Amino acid sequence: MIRLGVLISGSGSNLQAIIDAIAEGRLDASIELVVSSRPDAYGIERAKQAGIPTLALNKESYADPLAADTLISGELEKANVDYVVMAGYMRMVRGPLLQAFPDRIINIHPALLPSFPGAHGIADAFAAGVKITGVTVHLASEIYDEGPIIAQRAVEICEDDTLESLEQRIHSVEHQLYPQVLQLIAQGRVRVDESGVVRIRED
């Protein structure tokens, strides 16, 4: 069993996928705190409906990003969190969080990194005309959308896809892959080797 802190900025659909996986017994974890970078994020309501404590920040809180991350890391440590899960969190994590949770901050990105990093990974892949995109789960680092890759899953871009239909399929894969990766972590099967590469132990 691992104790999670989840960082969100928006609707919280990946948060809901994690909540559901825990409730259905597919993920040996508990969510101890949900932190939102926006006070109006719907993910806060999802957390409250599941009885999970929340911390809502606002734009002013991030005027000093290091102070914001110091506050967040302090609250996560008080909640005895083992791992920090970024679930649509649209802020870069910085030194205070990275130092408090080394190799224990996980992010999900809607493209096959290192291709199409940034806030518009799905739209960028669609506009580029590539035939394959996907989802990446990786450890966060001081560089946005970098850090050791834990898992990736490909998604084909079909000829009749619209941006909206591709977004739906990408998000569906996210909701499957993220809980699966977190379960691997809960089972102690994920480690970072001396060269900085993630290794997953086969059972």
Contents of the next structure:
Protein chains: 2
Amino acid sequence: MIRLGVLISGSGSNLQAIIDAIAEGRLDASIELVVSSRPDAYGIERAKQAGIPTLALNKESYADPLAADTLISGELEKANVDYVVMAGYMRMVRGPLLQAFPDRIINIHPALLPSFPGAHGIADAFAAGVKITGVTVHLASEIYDEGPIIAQRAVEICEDDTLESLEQRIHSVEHQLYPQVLQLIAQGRVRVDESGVVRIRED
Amino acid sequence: MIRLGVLISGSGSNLQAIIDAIAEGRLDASIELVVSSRPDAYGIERAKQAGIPTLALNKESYADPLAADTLISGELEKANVDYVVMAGYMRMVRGPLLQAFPDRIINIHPALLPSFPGAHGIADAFAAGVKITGVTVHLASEIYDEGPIIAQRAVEICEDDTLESLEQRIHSVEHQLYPQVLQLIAQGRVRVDESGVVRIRED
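Mind sharing the form predicted in complex with a further copy of the same chain? What's above is the form predicted alone.
Now the full complex is given, and it begins with the chain already shown.
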């Protein structure tokens, strides 16, 4: 059993996928705290409905970003969180959080990193005309959308795809992959080797 | 039936895959000329064994790269080539060739572009620790490893892969994919749309 803190900014559909995986016994974890960078994020409702404590910040909270991350890491530590899960969190994680949870902050990105980093991974891939994109789960590091890659899934872009149909397919892969990767972590099967590459121990 | 010129620099295993696909009726094309940037490339032997005319250049031929590409495009035009296929060709294609064959020079790259461009696509992906890499077939442009993407295939990097085992798997996907894409071109099903994205017409 691992104790998770989840960082969100929006609808929280990945948060919901994690809540559901725990409820269905596919993920040996508990969510101890949901932190939202926006007070109006629908994900806060999802957390409340699941009986999970929430911390809602706002724009002003981030006026001093280091102070915000000090506050967040303090709350996560009070909640005895083992791992921090970024789920559509639209803020950088900075020094105070990275130092409090070294190699224990996990992010999901809707593209096959290192291709298409940044806030518009799906739209950028679609506009570039690549034929394969996908989903990446990785450890957060000082550099946005870098850090050791834990798992990736390819998603084909089809001839009749619109941006919307591609977004739907990518999100649906995210919702499958994220709980699976968290379960690998819960089972203690994920480590970063000396060259910075993630190794997954066979079951 | 399309008439191909093939540019090589080394062993010519992709050239062989194309020769085989033509011989087996999977690709409606003929190879009219094989140009090698190196006189000792084994691919020259493969061309000779298949009865294909060859043009072997050397380091000195490229002392003036524009002159080299003028020479090459002149020979390809004399051979009435429709499309130019880069198959492990380790030189840039420059203005004279690009202008002589606009949107008609095709390249294969052993990674999922835009990730891992350059001369070491497989090794770079392996060292970076990505979990999915692949193969890209694209139209050549002024910028190395850019240009509209025609097709991509994902290749998973497994926990027990070595660089060598990954190279083998990638090359085997290249040998399947390249003739398939050339056949799409032979069938007139490939076009670049107004936004620079390649569209494949359904059969």
